[in-house]
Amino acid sequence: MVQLSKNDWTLFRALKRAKRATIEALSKDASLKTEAVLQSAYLLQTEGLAEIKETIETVYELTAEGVTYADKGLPERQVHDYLLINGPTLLTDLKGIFPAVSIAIGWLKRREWAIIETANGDSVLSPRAADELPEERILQDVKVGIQFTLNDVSVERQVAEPTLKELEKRNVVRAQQIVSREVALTQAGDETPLRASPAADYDIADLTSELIRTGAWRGRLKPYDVSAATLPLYPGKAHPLRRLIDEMREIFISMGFTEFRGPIVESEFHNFDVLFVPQDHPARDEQDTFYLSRPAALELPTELVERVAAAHKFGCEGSVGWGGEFDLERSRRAVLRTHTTGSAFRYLVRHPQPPTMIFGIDRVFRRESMDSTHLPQFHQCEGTIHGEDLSLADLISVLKAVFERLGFDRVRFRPGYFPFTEPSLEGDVFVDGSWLELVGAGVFRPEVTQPLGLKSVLGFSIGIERIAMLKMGLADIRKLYMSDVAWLRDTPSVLR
């Protein structure tokens, strides 16, 4: 007689009396927890008298982005429906039109629907002929808020699969899978007979110390099958992000830097006149920053405005300077920072005596069309180190380490530009066969360093996201802001 507990035993006579069923069946017909359903149908399967059959099944629904393209059409159907009833466009009139113009220009580009030429320093656009996608008819089959499958579309199943894909990558549709699972009755549990007294043969529930010490619990309690499955638990844990945060914070701390804080509200003499950006570099256009009409402007130190307007008309140790008058009136309006090296020399200004290795974690703001790699809104890690007598091969050094300790074996440095450091460079690491960008840097100009009293200072800036999209195997930077309790859920502990 096989030997079962009294949960077991509850459960084999309502698979008895139902042959088959999944185990939400079996939980309400046995009046059992479908955890308890799922560790007793696991035994029953051990001893023969039952089957259990798993069927993952993938099933998706519209994301918010999905939502309004069901209702409005793709980005690029928008702009191609648009170019075909006014004709030939500009570029510049057609982002005051569509907010997700740059997404629609990328696809407009790859399906060949049109073409970009230029006309008199503007870029225009013309239609060409477009038929209708597969991704089109999917969005028209699907409903808002009810999950579906492949079989609830009319696509073709071998072109739904791929272009579901396309659209998960897209953040149009988001994608899980599902995981069911049937017990049957075996011929050797059909004729298994059923007790007829409901005694267990393993009826301990509860092992308490006199069990232990009397030894009474020998052959009554049940023996453990580590290997049986159960239901998933989902402990409480931080967001992956902030795990990432929390590791490079770790990292830097442990090669002896020290966090600086700074403002998300910084002057334009802060977020860029102090790094000699000139005052008319596109970078400080309102289509690439966020300015703010509260405060109207922010007070400045006047005896170091002055010092870093000199550099910028004049220049310094050889260099002439960018010329013209400098716009004090410019330099006190409010900005959303667009990088935090703006706060990093304001401790700098502070702590003036090297050595200095300071780094900082926080949010900086850019005026980006959100699509799979860029955000308006997103994290930058800055590093900064004040010395005397620093060099390009001390900053490498440090990148080397502080990227081995993130897991990336394979890095490579290669000749860049930025306005406020030379010599300049950027920083790639290999993955999936090929070289990614994640680190620019270099060392800071005279004409920054010397108005505010330092020497040698070599800085860095990394992207948190991007380092999040590699560790996490993500296609959409997107995700990392969602509310998807499933993708938290699946997302490991510990970051590979």
Second form
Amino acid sequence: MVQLSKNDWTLFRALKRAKRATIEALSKDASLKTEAVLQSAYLLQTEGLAEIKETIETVYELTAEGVTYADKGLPERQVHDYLLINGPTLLTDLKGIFPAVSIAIGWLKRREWAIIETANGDSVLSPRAADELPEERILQDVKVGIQFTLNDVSVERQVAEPTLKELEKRNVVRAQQIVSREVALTQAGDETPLRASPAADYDIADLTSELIRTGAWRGRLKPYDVSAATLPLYPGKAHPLRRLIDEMREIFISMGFTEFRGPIVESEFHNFDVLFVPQDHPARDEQDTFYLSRPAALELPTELVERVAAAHKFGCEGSVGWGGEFDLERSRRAVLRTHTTGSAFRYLVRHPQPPTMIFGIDRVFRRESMDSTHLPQFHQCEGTIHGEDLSLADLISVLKAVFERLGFDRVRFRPGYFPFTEPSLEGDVFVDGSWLELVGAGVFRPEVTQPLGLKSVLGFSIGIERIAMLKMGLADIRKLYMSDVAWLRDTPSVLR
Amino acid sequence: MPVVTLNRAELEEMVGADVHTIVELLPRLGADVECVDDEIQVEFFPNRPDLFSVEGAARAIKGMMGLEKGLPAYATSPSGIEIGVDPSVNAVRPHVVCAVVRGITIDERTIKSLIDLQEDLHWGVGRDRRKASIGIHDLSRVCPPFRYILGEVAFIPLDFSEPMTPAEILRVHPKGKEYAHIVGDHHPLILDANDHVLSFPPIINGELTRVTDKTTDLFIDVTGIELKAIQDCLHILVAALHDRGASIETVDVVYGGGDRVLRTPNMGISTLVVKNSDVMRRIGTEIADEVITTSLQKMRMDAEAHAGEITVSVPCYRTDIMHPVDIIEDIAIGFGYENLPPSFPKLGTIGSKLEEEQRSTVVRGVLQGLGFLEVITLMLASDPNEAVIIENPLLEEHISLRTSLLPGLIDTLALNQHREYPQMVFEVGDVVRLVAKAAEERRLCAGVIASSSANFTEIKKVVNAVLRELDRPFEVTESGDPSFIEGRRATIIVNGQAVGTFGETDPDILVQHKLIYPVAAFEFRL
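Target state, the form predicted together with the partner chain; input state, the form predicted on its own:
Next comes the full complex, and the chain you just saw is listed first.
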């Protein structure tokens, strides 16, 4: 059990006496403010010693108008009284005395409390008998505090119902919801003994600057229940995917890589031709790639195109190429880049002097339907190394280092296939009992590097979302892009 | 990538090992085993169509296991059969190559395996029959010589009982409808000496030459638009049949009435010379000549080393070998990627970040400090206004690239109506705008506040704070942006240039998204 404060014990004592009572009654009995009673009652409830029962009741109370009428009588009663005292009176005169006379006249007519005769263009009102109305009785009852609650089933209440509705219509009374709380002792509360002697008299809840200055707080600060729950507080923070991207950026920069970017709207030339992907390769089908209708075609660097086209048609030193025709129109077509490999080669063409180590983490697009493991766009981490005589062994060592820093120490590399690398490899990490593919890589073919005037080039592409899903334990990739604010608030900033 | 179905019993029989040993080994061939049952589903790389059959897979596995080594021998003898090519076919499908295969035992399993390989080749090499397509016939039903012509001879297509003209087949037959676009109005046919139709490539064969369990001798045609592709298909197919115990005979493809004769299949080997020093450089470790030759023999090639050069004999079905680097990869696979020594490249480069990313990092930090949660939303959008447009979208809501981050943020709020308020979210990301008909990428920063007290002043405070931290003094003027409430919207101006807007979001937009609290938003270019 948590430590009960002095107030808590006081309430508990009162409750033991009453067994069940309203907050107000307990407040009086225990000499505690109602807020203090509520606070302690909730604590007792948490401890299982008491139970708070809330009832919501609808009761009628007087409106501002109602208060006036309860005092002076309903408008028709006021006019009738005047007529009784002063005898028949002209309507014009009544208007001067009672501003709301038109309301009164309507009711006088309906209740047959007055006769209205017309003479010389004016009306004269003469009083008739007028018994006390049920409305008037109830008005007085409400005034003195008799509550006509909606859930009251007594005969009086039933009889009063139509009259109350009538008064509500006339805006004399209105229905009001009242929450009343009762506290009841539970079985456990009944069995728990009262503490023998109350603790020291801690009477100060909040420290103030006055108390600090005077030192008057000493020995009087109420101890808290340190285990009590608080409302959650959430900081502004980075998206989990961003944190992963930033972590990876730091890794690459620490390893000597320079960050690069390339365009999202790309030509087929830069996305495919430069990489020696044959023009009739299935990856270039409308099936897999988003083509653009605006802009539909892009300008190409003529001289570079010639060199690349030659490699496609005739190969390069020691190779035969794809043969066939090279379609320039096709090369110009605009696509949403399907990978960032083309962007890396744009960089190498601008910076042809080795050594170069570059990386870039950016969005790529594939024409795929959305489901729990596929999105039409995702992030790729592209790494490219340009130097003299770089090898497959170099590539594997770099990838091992990257994955080690990402926290994956069991990795394996097996043969892979990409049209632009030879040898090619795929890298898997071992997580939760199975191998998961995270990277595709290879040594770029001479048909790619020679036309661009490059030496040996290593490249790799790492799928970011897959790692994110692993590290965040996500089963649905869409969660990364359709953010649930509660998920963002609750996901720790530290990644697994 | 192609998923190939291999019959388990056949594979075990052909390799001479149990399925578990085989499945263990397949990843080292670059294959992904998807399912092991009576049938094994294996995903091979598209550059190795020679593995798309149980015979081809068995051949490679036996090499890896050391059960058989080096180049398999494929002897051929002339069949004496000719096929004449009529120049008219140049208009649509100029090339044909053929082979005769004798002494094959056909059962249900063989037929299925043949059809599977045929379909995988149609897809992998033939580009869905456009580049190459294969016809397999019972040779005993027809009478050579054959002719490859354009024509309109009626015949009974497979699975039908009445004769139809090629034009009718394109209209009525399911395969005709599916592949009519490849031939159009030109109808290539292969006929025998009696004008009986063997095949209407690449659409359908004739019922006449259907392969049955009584068939022992096959005639195979491959037609297409590229000679290399159809030869590749033929070589892979007859090599597989040869591995099943059949003998292979050549067919003479005769052009121009005898001016030029092409004898197919040509099952000869090709040779490539690889320098040991190149192997070493590309793989990254010293490998002795003997190790290289052994590795290549495991990959079913022959190799001879002499004075630092390795002469490699490559079988005809290895259609992926274009350059010595392709041989080097096979050496690396034979050597084992896992056996390569550690070797980090010593280039001495110094890492650096992009300035644009650095600026983005700063602004993210500021917004997080102000209590905003970062979100990342999709770049595909539905608004075509000033946007890059996708020609082949998959969804109506993904027809363009976004030009603003705000719609994504409003969508995020709409997704989170049942979550605790206030909600403050932001995104720093790229948009693409169409400027003078060209795509222009921009990095933007945008944020929204949704709460009962979100208003112009609250968002202006945020804009003030962020731009102060970025050290970008700015002015504001009234804005006309229709996504905000008139009179409660402003343009952010830095150095005389409009860089963004902020204000109270138009309640009509909120209602569209079923949002019930006021939203104040900002967006500016970084």
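Between two forms, the rigid core is defined as the largest C-alpha subset superposing within 1.5 Å. Numbering follows the first chain given and starts at 1. All figures in this text were calculated on a predicted structure; none of them were measured in a lab.
- Taking the rigid core as fixed, one finds a CA shift for residue 472 smaller than 2 Å between the two forms.
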